Amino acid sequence: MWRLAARVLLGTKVHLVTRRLLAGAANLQCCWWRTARRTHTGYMSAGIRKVEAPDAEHLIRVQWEDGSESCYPCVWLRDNCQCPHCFLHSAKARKLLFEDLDVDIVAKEVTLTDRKKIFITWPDEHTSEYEAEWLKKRCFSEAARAEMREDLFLPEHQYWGSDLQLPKIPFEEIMYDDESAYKWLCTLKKMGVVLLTGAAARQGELVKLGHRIGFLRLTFYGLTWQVQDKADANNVAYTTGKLCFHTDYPVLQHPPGVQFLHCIKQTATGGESEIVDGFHAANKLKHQNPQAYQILTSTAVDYTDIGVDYCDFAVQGKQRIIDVDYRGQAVRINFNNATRDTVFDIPAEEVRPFYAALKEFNDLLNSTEHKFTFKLKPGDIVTFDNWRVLHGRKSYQSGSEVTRHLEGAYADWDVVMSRLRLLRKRVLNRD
């Protein structure tokens, strides 16, 4: 009984603290919070004024009460019939077989009911119905598609340099309050880095954090791994030397998307952490030297990692230093000088231009304008986007016993984004 009462009181206290935190922490504001509410309200109020089906166009044309118009291809509507025969609602998955779909299909009859629902009868007499809100969300206009992309993937980035105001939030807040956890993950997606404070200075806190988002990613170094000075180290991180800016694990075909580093013990002198916004630096390179940018976005670099830890391993991989999307915009940085292989699978005449391009990018990463330096305290957990934020460390003195100890772990962006969407649904009361 007393344990239950204490839990209730703790929950109340956490909730009140969270409210004050959210009200005052401007650096954790998230524009998607407001956008999601506004967008959802727009969908909820969707009403249909008129619907027609011009056969020659293989389209259903919808005129909305707000004066806008949407066109839906008949083949797409038939493919996405929501009836129990075509769609398994318990799994939210399509049952209709693609081989049964007629790509040239047109509607036999279309009717509108209460301005909120469209009924379609198809040539084989199968009937489908579509809610106005469901259709409005899936409008094929560029504006609607852009809004849906933002709603689903939160693509906005806020770039930063040495002037970064490092976002901070208490560890206990994100563990027990959904609003705080939602703010954390929104900010992590937008800024690329958030510092969690006040965790216990012991191993195991990252496992709890993994459970909060879903699960951690297992690698050849284990589910979690201990960053400290080790004899016969199997990784340069397990020494006391300086670590230059890098992303972790570019040797893997799919490098971990998010990294967690929990400070358990900190050395008195040295050991400061450094981070840099790789996307911001890549944009600068693209502007000042397009040829260097082209080289780094097109040259496949060999990486290697061989050793024994969680198990024995011999990993080889190829990555471009800067991965780009169809617009030529950076979407992932793959750079770790320690594990860059001596093998380099390109023609000899292309080697020196590659080194020159990489040197220019590395100079941008290390410029005082771009890098941000801070020192973790015991109980701090820095959480960051391993596809975007490169991290490093200043050297520190070795001793007869361990003077600096961080525990590390990874999670995939798919897992993090899944939790973010679920939290948003709870926090915003979305369907």
Ligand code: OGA
Second form
Amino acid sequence: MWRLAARVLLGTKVHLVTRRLLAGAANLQCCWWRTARRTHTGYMSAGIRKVEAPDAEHLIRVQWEDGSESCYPCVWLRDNCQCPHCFLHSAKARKLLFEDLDVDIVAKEVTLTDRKKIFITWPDEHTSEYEAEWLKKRCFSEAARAEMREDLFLPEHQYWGSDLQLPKIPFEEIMYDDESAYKWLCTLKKMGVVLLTGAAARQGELVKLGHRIGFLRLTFYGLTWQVQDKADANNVAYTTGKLCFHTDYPVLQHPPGVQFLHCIKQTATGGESEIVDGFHAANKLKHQNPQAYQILTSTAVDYTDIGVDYCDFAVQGKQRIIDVDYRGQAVRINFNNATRDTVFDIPAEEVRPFYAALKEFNDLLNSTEHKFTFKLKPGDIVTFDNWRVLHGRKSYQSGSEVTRHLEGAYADWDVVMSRLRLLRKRVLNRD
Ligand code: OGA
Ligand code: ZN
Ligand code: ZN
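Given the form predicted on its own, state the structure of the form predicted together with this ligand.
The next block holds the full complex; its first chain is the one shown before.
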């Protein structure tokens, strides 16, 4: 046990040194992942100058020492009372029942102490106290909410095309050094792809990677799966054929968010990998042909996957090729030509326009301006956002022996983002 701990500690130190030495080679030059919030939601101590509860308004107005002002609705304040009757601190969860919340509540009395805390007495004499910093983080202004959103979800994407500088980090570093692991996950979220290098060229590295983040996503193909030429293949990936740009598993209601492909053996000719930024291409389509974009963001496409692997399966699902948020921005691409069903549950007259729209999107994906080609080496693990980045591979020669072998696995974004937040807390020493 101690020997193991010592090895891990020693490993961390060695890697910290090598990381500094190899900082340029790591291909991730700047330190944007270190950036901590500085204004509304964090880290500067927030002092309160004045607090008031205007008559006939269901809110509390807080004036900050920096001159800014925040308003907090009384119902929200009562709902978020942090006292042990209303909040279970061991679970960081609300105990107060919604049935017991009066949506029309107003404060009976509000006082400020030390510029650091406000106390509220409610009409039933229940009292609540709120720390200035806690309030500041939860300010309802557009700017503060945008900052909090960014902090919690890291929504920023950096689009790329054939000019991609593929981000690379040594596998060992992310396994033993928290800062490197944090950098890996931030880059994965922002760019959609990171290549981990120098893993052992044998099965089992992805299970270790799964333990590093939390756990892998089990599917009908197993916890990890072997991409190689197989007799009676139950998936087109298990042949030597070309795979056109696709996302994995759109037949599932919740397709895997993150994919790992670990190269164990690589064929001499062919078998190159191709990736493309699906959000970038979707944006291009939106401007180039809004009607095609409208079709791909609204038509439910049938997917099917039937076979036997981890256990027998007969999966059916419906997905739009491009899933969008309330602003019409792409949030998930669901396109796999192999598992797109022969059943197509739309009126006949809509079929040809759908194909034309998909053809235009597919042309954008395949344009030399957008796609990036590389060849995995044994020990490489390509990690990518399966909701954003479409991937494919070139065909290769079949033979009597297995000449190419990748091990694959999936993880959910919830698990990956959870690890990212915990690593950030440790690396940046934050609350
Ligand atoms: C897959 C896949 C790519 C490759 O298994 O889903 O896309 O390079 N494999 O074999
Ligand atoms: Zn309370
Ligand atoms: Zn795939």
